[in-house]
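Quick heads-up: it's one chain on its own, the form predicted alone, in structure tokens.
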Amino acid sequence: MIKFVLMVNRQGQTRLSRYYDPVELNRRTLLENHVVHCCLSRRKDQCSFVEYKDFKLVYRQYAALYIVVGVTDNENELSVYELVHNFVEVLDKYFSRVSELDIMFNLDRVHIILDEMIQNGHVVETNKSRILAPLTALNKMADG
């Protein structure tokens, strides 16, 4: 199971963060910083995959943004590391090569690609037309 979405900056600013399980406002403050410390101090060269207290961490670097994907042990890591890429590649596609400022300024949009991908903890859907099809819904009420 899933159990949070980081995106964050080389600066370790949090660009997006949802959490699957309930985690206290104070504490996901102090495991954010941790958890960006851990996967921002890695070198290139290392595994994406971190083993983190009692979960593990699954991150990617896209230019200037790292997406980290907290999971349960019994989740596939390489599974996770191919949906943060799949998340990426329904984001470029939406906004026709997504950067950091598309995610601070469409904050709302990205986290209705991401609900569309996954739902308490749980991937459900992974085809970039059907993610993007509530968007484009939207999209269209608001031009007509």
The other form holds:
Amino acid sequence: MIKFVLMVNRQGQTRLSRYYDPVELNRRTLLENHVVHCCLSRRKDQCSFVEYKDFKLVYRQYAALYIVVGVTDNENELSVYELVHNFVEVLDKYFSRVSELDIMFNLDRVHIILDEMIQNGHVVETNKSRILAPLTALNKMADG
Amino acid sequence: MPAVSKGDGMRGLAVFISDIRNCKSKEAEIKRINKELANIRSKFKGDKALDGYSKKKYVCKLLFIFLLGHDIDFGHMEAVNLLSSNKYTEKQIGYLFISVLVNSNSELIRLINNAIKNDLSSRNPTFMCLALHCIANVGSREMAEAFASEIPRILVAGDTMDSVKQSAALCLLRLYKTSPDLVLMGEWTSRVVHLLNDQHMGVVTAAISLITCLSQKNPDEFKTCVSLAVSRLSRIVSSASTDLQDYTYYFVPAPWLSCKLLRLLQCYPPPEDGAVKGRLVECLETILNKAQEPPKSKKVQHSNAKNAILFEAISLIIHYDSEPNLLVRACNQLGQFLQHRETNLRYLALESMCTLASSEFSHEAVKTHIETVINALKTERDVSVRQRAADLLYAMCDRSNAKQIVAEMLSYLETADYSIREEMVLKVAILAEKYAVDYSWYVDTILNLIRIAGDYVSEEVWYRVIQIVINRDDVQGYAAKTVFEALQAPACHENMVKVGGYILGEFGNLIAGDPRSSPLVQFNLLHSKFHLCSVPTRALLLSAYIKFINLFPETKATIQEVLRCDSQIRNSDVELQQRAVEYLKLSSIASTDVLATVLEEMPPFPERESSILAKLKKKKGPGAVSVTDLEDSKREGGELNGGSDRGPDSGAMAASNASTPSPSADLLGIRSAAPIGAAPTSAGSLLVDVFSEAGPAAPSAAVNDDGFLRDLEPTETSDSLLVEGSGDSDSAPPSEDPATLLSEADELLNKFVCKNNGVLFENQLLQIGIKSEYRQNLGRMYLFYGNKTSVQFASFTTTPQLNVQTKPVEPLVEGGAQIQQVLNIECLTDFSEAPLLNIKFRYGGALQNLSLKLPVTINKFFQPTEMTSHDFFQRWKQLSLPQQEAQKIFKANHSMDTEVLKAKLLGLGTALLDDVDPNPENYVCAGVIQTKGQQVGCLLRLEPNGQAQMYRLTLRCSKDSVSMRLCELLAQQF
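Please show me the structure of the same protein in the form predicted in complex with the partner chain, now that we have looked at it in the form predicted alone.
Complete assembly follows, chain above in first position.
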């Protein structure tokens, strides 16, 4: 099961966080700091899976942005690793070349996309056009 | 896709975010945020009603602030208001805010539930999805109560939109996890399982999560999902990459769905139905085959997705552990990955192979990769990969390759990362012990371990080497020689000094013949390390020194000199000082015989699970108990009691006092009385201490430095033993085998009239120690059955010949181990015969049968009574009936020394009254015997005649039978 999805930049600033396991706010900040430090300090040739306390981190870097996913032990690391890429591709498709700014300024949209893909820590949808369906409908409404 | 503008029209939000981005410092950011929070607060509190757009904008800002790590304590109401908006974006923000910020016990739940109810019945699929998301995210009890019956209907209804079904499946999963009692699947089971057949892949993907969870809880009810999952998997695996269109990811058909299906199958054993099983094996073979095919794309995404499925398939193969062919193929595939250029694959292959190593079918296949794994341990640049390699080496180790693997791990330790050293040390220690063919190799390995990574050698590791050396006499000489050599190094680790001190103290004599390691050389070598060591090590060394005095009398003068010097005997550390003082005294006053007994070689340790294994388990997860503390404390106990405090005794008395039930309490009530929590006394002598590790009893007992006494805490069997008042009718309980009633039993009994603790019985096989406490008419007796042999006692039973409800003791007593039993005793009325205890067990093949008198005598229930001379003689006169008095004149059997007599009289339980008898040579005592039914006042007068070596003993009690009995008992004591 997926415990959380984080998006952080190289400065360690959180750009997106979604927890599927309730975590208190002050512990969140601490966790994010740790996790970010843990992933940012790793070299490119190190593996993308890190054991962290009683769970695992799967992370992937896109330019200055890191996406870190906390998963329980029984999750398939590679499938989560590719899920992250799928998520980024969806964002890319929606924002046509997504950047950190897009994510900051459209947090609500990013959340909609993520919620279509992962619910309650489980993968529910991986088909790009179906993930984007609610947003497409939204844009149509706005246009019309 | 239309280009999306910044902030999508919410200018205020965009400005705020830009401001935050431009903040140069954390302080500036906090300032800006506080300003914004104040602004939003005033807007929300303002008189003007905000329109939906503004509310959305402010709620969005709050979300952003929350993301930055600031607590948000307002705005919830506004978010709830947004839920009833008809605009999707406003509703969505409202729900998002609630899912992120509202916890399940919020007061707003009722309002939120209302909005959800409206949206669920709206038949607008996007609104329904939002509502279902929200239930799934918050998942509170109240929500479960409101919607648990509704959701399954939505999930399986024919006209529900696919996206709604997906959300409903996950929503139901959450409610099932938080409130399983409210989610009744019964009638829905089969329709939920059939979602696996749904046309829509997204629905299947979502449904599998739900079905997996439900299958784990009720495997039987959901069994049918196996065949459905297999056929679904088979269709995906055999499909062409174009068949599944949008669910194909870089030419891999539905990788996430495949993984989830394979994961679901891991909830079940291999399918029983031959056809289903055949189909599944075919699928697994296809997946393995595909790994060998040339990739359809050069993109890493393609191979990752393909390998995700492959690893999941291998997990399933390992889970089934029944197809040797597939297991070996899996192993070969992983072997290829071990040399792959992708670090991720090497990592996963090592991890996966670790589980393969434990299968009997693939263990040998895994072993063929040993060189690659060793190479990985040496050359991998990523510590987490090296860690996996070390794990795999540990898993693939067996007798055939243990020496190689241990040697490699040892050499890796010299350069290993600090983060994994301790675990490596434990693993090396475990492997060395597990696969030791000759114990000299084991000793070498552990000493190397201490030399290379001394700081990471936990206590458990060096305790263990000592246990093993003590238990194996074939290795003791070698161990002594090796530690002696290791200690020659100019700088050696403190753990080495500890092992050295302990082993030389026990077995230094085995190498003393060589002039290069003569006693004095050994001592000087140890003592040269003394000043660099910490207090616990010094304490251990002091014990080694006193052992030296026993082993080598010629070192006595030198060692005494060392002990006598100020830095020892006046050491500021109380433990060291006490040891120095006591050892010095012991060495100067005790005869060689006494020394030899006290400082005898350690008895073998009971065999038990390796303490380091327990430690490794503890590192890996909670729940494993640490037995090592006990072992430590046991050794300390054997080493010689360094003068532990005797304080707990008074605590015990106080506690038992508090637990005394009222006279009206029912008999069984004493079982529930508060347990006597404090430790028994240490007066049980060294003999008991040697045995004092609690055997199978409560390894969880908290143990600290002087904790060996506390090991005896009564935590195991607590048997209630009701001592029936033995009138003459039932006083002599029939013994099954009177022949074994030992003739000296009465003597044994007499030993305990004036004391409560000691060794009750001892023969070649068995030692029974006893500790007891009495308060008023209640007593508690701890019996410690120690197996003196190295062989297990089977069918061990003890039967107190009384009216008892006995819980049996542990039926097996391991060689060298000890078990304990607790008896709760209540004195109902006065009695004269001691209760009997029958003990039966099998030693070898022979049945042993023993009958012992339990040392429960009437005087145990004495309460001392202080009184003046005047009162004493007044009462003495009141008890003037001839039958109330019992008198005996007898010859002294023991020392007539005043202090000895006083101690005995106090041990009797009465108050020893001074200045009562006009003749100061005489002793008078007073006390009340407490039984359940009555109290019996007793007065005693003992008149010694030193010249004649005679005594006259007079007792006057309010009950004549008590006078008689006490007189009989006491006449044996003086």
